[in-house]
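As structure tokens, one chain now follows by itself in the form predicted alone.
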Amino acid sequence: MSAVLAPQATFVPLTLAHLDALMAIEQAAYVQPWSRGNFLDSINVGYECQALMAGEEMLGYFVVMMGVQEAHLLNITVAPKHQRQGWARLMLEAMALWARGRGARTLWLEVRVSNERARAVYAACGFHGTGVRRNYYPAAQGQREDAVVMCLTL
């Protein structure tokens, strides 16, 4: 009898030392990835930037911005080889706890209309759709894609 054991994971603040590993994941996970500058800016302005690590391996990461009694998820990514293992849910739970601890009443996000898998994960975690932002995301060949706005009441 054999069992597959999930790696032990911990959250650590994202630093400049993580950027190479993070960018490799970002570029593997998305057709339209964030730039290195997007992550540098997020770290430098003090957004909540966390890496989910299993030893030296990055499983995923998230970037959250606080507002007045609300938090806004800017980026959440699980490394492609670690997807469908529950890591996104774990990161969503962690950021909800973090946001609640800072007085947020809601956690907001946008997700591509075409990203049905992510939308299903968000819905399973209690997020609900509140609207659509037209032409929000860049898409292939100079096109734009709509975003579904979702909210979790904390």
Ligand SMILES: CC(C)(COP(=O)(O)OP(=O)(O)OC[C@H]1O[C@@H](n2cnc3c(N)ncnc32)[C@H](O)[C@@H]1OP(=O)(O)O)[C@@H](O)C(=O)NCCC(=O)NCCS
Contents of the next structure:
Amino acid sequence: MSAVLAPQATFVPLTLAHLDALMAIEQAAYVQPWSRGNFLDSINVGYECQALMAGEEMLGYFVVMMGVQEAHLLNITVAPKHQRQGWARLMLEAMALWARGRGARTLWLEVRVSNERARAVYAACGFHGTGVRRNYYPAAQGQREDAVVMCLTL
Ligand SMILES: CC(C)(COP(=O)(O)OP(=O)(O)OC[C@H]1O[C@@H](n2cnc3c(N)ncnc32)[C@H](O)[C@@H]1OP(=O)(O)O)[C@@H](O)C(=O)NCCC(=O)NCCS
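Previous: the form predicted alone; requested now: the form predicted together with the ligand:
Whole complex next, starting from this chain.
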């Protein structure tokens, strides 16, 4: 995927050269961030990994895994100072088009029960909840947290 969206934003495939900027965003955005190794593995295994760039500045990024007639969103993040400006909506629309173009009929994701903001964004973008995975995520002090499973019909 590679597309110029507006004068100020472009999708580019994620490379090792992006990882310093990406990790700064990841660590600012999450209490339990992915590691650099998680992103390296995602790039190496061939997942769809895209950065949304405004010139040299990274606005956000996503990682999607393709399956048989379905796609699974593994990570979507917008840099804190660029949140609530429509970038997640734009990334979700782009990945839905990309996944549909590759034959996916459904886009799946998991989200922490406590992540009300992300859940609201997904709902605003047409996803609906289909169930709960108990104790799916690590949480503070050795605890676990449930995930809400959501899907979008493509
Ligand atoms: C969740 C996240 C990706 C959303 O990114 P964003 O760029 O701020 O979202 P958008 O601006 O595209 O919002 C899309 C829609 O969601 C809704 N929305 C956004 N923030 C919302 C909020 N705090 N409360 C309710 N609705 C909200 C709005 O309806 C918005 O539509 P609009 O632009 O027509 O108003 C971003 O907050 C983030 O990176 N959070 C930290 C990482 C994270 O939690 N990732 C998801 C893990 S599952």
